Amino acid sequence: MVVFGGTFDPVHVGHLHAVDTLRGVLRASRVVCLPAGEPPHRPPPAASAAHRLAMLQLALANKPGWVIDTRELDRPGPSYTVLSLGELRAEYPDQPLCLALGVDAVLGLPRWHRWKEVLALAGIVVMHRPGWSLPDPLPAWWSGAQLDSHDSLPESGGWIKVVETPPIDVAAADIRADLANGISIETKVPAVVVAYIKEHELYGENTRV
């Protein structure tokens, strides 16, 4: 099971293509998307939880095997990943949990709430895009947990695996800036999400959230 969290502010093609690649490489039957309610490590989302959830639902409507888990939207307080992983581990005790993160997020793990428990609860799948460099040397906590490319995935947590993902240079912050400046986002966001953003006037000068 691939667990993919984020603010999805908005969801974009970079999210979808990268995780589709991970799912294929890992032969995962399910992707669980965890939209954050109150992200503790970044500024509050620009769009409301309701809008972000609606856009995610539209983007995933025709993607079998992808499910949206709203526990972080429903839970009051900061959206700590360790809480969600603990709950998922209890619900799916016999399935490997693969937490999908970008290189920068993995390097920032020691600043996460109860980060060692995050590593213990799930394996970390690093979405490594061409052109990005891994640190050399790797931090000791990373190098000690890293799997070789041919290793099978343990059912328990505590491992890290690097997977090459498509070189799609898309970021939600850039999309919001494009919208604020009247620049087209048609190639960066699913068409149904573009239509939703336009209908609700999100991210522009007259944003309604």
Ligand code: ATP
The other form holds:
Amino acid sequence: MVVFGGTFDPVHVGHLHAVDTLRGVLRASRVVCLPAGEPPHRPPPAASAAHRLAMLQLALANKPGWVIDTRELDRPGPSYTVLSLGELRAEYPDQPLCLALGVDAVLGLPRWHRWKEVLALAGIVVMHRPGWSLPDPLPAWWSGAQLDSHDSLPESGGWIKVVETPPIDVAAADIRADLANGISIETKVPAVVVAYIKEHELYGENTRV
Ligand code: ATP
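Starting from the form predicted on its own above, please write out the structure of the form predicted in complex with adenosine-5'-triphosphate (ATP).
Starting with the chain above, the whole complex follows.
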């Protein structure tokens, strides 16, 4: 299964298209979205957990195979990925876990709580992101785990694979800034989510971007 964590503040087309592509490449039947309750390495989200979850539910309503897992919203304390992966591994012992991360997120991996365990529990699938390049040379922890494009995926964790996802130049921070500045976000967010943001007047002038 593909495990896709994020703040989703709000969910946007970059998330959806990149992970759809990756899912096709991996031929994965399921994408498990893990919205973070308290993201440990960044300021608190601008929208409440309830709003972020509602937007994700709307965005995924007609996307078969995508499910939302609320364990990080339900668990008190920082939303450490290592805890969620450990639980998923115990609950689905026969299913390889593929953690989908944008290049920006992979570069921050060594700052994550118990990051080596994260890499041991799951394979990491890297999505391209405009504005971010793969480091050259790759750091040793990355190059040691890197699979070539023709390698088949090991059942266990401990590997990293870069997948050719389309570059989609959308970021939630830009969407929040656009909304605070009265700029249209229609091309960046599914229409149902645009309607939700308007209805609930999210990300107004005083929003943290
Ligand atoms: P923010 O701008 O608030 O930091 P974000 O747009 O990066 O938010 P997150 O919910 O923090 O969104 O990201 C969740 C995951 O999705 C991360 O692994 C991130 O790298 C990846 N991601 C986000 N946007 C894109 C994109 N446009 N293309 C590929 N991956 C993306």
